[in-house]
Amino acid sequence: MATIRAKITGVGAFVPEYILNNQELSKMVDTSDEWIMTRIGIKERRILKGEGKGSSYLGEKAVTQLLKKTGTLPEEVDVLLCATVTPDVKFPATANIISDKVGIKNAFGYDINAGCSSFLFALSTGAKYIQSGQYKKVVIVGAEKMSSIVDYTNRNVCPIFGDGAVAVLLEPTMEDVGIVDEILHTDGFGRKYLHQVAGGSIKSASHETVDAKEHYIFQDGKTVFKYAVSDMADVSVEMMKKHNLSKSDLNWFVPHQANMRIIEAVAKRMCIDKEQVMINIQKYGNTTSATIPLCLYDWEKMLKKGDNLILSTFGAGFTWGAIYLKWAYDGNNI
């Protein structure tokens, strides 16, 4: 009996118009273009401006474009999963808010939070719904307004993050394309190195937590860098070995866009050329759940049916993993 696979059949994206470049950022905090480019590799990032606009605003735009590109009616969608660490509110789920905004009424949905690994974890979850045979159209959207939790007086953190959203459509296939395999990990010891101190049930919001800036991102950069390089490299190499993929077999490596030095170190461990690596961190910064699908969006027209891709990520938790997929359509026909 043929196995049902989940294939990506379209990508939609939205990034805010406002561009915060390094020159402007250097007027806000003690930093410089040279310092940021040397340590992180980011030239600019998009920032969502406007009262009352959150992650669902970004997600709505991305999903709307996705549905239009794929010719999908809102009522045809069975499931919508939102990968995010910056939900509009604690509840209801941002997935529910996006569904309401775009007119998706016949689906169920919820949020998935695995730090910067949220999109890959959501993609894996969505694929399982497709593989069950019960669901035909699953939307995965990574939507982040990271600027809402960034302290723009912290020179070590504020240059890193940007805002944006990307949505993909998963559908079933019997062809030799789609999501082939996954290796996903979580190790909670890493929670103390990258987290948000206040705003949860342990330490709810108060004047004291706001004054102490405990609602912003806390990151132990050196520790996160160390584990990101080793874990992303290990899991990516493991995936290549598991499926006997050589350098020449791999068309594209799609890494989480957190730091240029991390991306380069992982690619070196994989023994692949820079030309095989999707890199757009210089344009958008780290959009957390949106980085990997934003690469797919930017490279869509270059992708060909049957291309071998490895998606690799690392995030708060610690969480990390890789997904091996075969691209399902010729992007230049979109």
Contents of the next structure:
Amino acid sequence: MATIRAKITGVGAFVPEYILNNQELSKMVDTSDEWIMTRIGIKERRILKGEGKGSSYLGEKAVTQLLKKTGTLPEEVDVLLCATVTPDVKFPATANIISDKVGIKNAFGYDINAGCSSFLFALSTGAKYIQSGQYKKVVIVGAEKMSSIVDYTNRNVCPIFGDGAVAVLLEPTMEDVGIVDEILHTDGFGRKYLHQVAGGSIKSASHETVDAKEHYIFQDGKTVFKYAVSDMADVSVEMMKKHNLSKSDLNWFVPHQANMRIIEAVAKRMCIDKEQVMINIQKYGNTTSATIPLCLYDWEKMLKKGDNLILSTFGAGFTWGAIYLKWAYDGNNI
Ligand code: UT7
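Form predicted on its own done, so how does the form predicted together with oxa(dethia)-CoA look?
Below is the entire complex, every chain and molecule, led by the chain shown above.
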């Protein structure tokens, strides 16, 4: 019996208008465009301004555009999963809030938090719903207001992150396209190197935790960097070997956009050219759950049916992994 695969049939995105560039950042902390460009590779990032706007504001816009682009009615959606580390509130899930705002009424949904790997893990979960045969339209949206947990007085962290949201639609196919394979990992030993200290059930919010800035991102950058390079490279090379993909078979490598030096080091380990790698970190910074689909959105017009893509990620947890997929449509027809 032929197996059902999940294929991506569209991408919708939204980034806020406000651009925080390195010049402006240099007035906020002791840094420079030169340092940020050579050590991280980010020129600017988008920041969501305005009272009462959270990740669902971004997610709603991305999903609305996705439904319009794919000619999908909100009531046709079966499942909506929101990949995020910056939910609007702890509960209910931001997936529910986005669904309500968009008019998705016949679906169930929930949030997935696997740090910066949230989108890939959500894509894996969504694909399983499609492969089961029970669900026909699954929306995966990565939505992040990272600026809500960034300390803009901490130069070790504030240049890195940006806000944005991207949504993809998954549908079933019997053709030789779609999600082919995945290799996903979690190792909790890494949890202390990248986390938010307070605001959870161990240390709930108090005046003291706010004064100590414990609701902001804590990162031991050097350690995270080391594991990001080795784990993303290992898993991406493993995926290529597993599917006998040579350098010329791989059309696109789509890495999580955390640091240009991480991306370059991983591409080197994979023995692929920089031209095969989707890189837009300079424009948006690290948008956590939105980085990988934001690349797909920016490159959509260049993608062709049957293109071989490896998506690769690393994030808090630690979590990491790779997904191999064959692109399902010609992007220049969109
Ligand atoms: O999304 C997944 C998770 N995140 C990541 O993958 C991030 C991984 N880590 C990194 O990208 C890098 O480690 C950082 C960008 C965070 C830091 O770069 P680094 O090359 O590892 O710098 P460092 O932390 O070793 O700092 C080197 C120097 C220090 O000065 P001293 O002690 O040598 O005098 C820092 O104080 O650079 C200084 N520094 C800065 N200088 C100017 C740190 N941040 C800045 C800054 N501007 N923004």
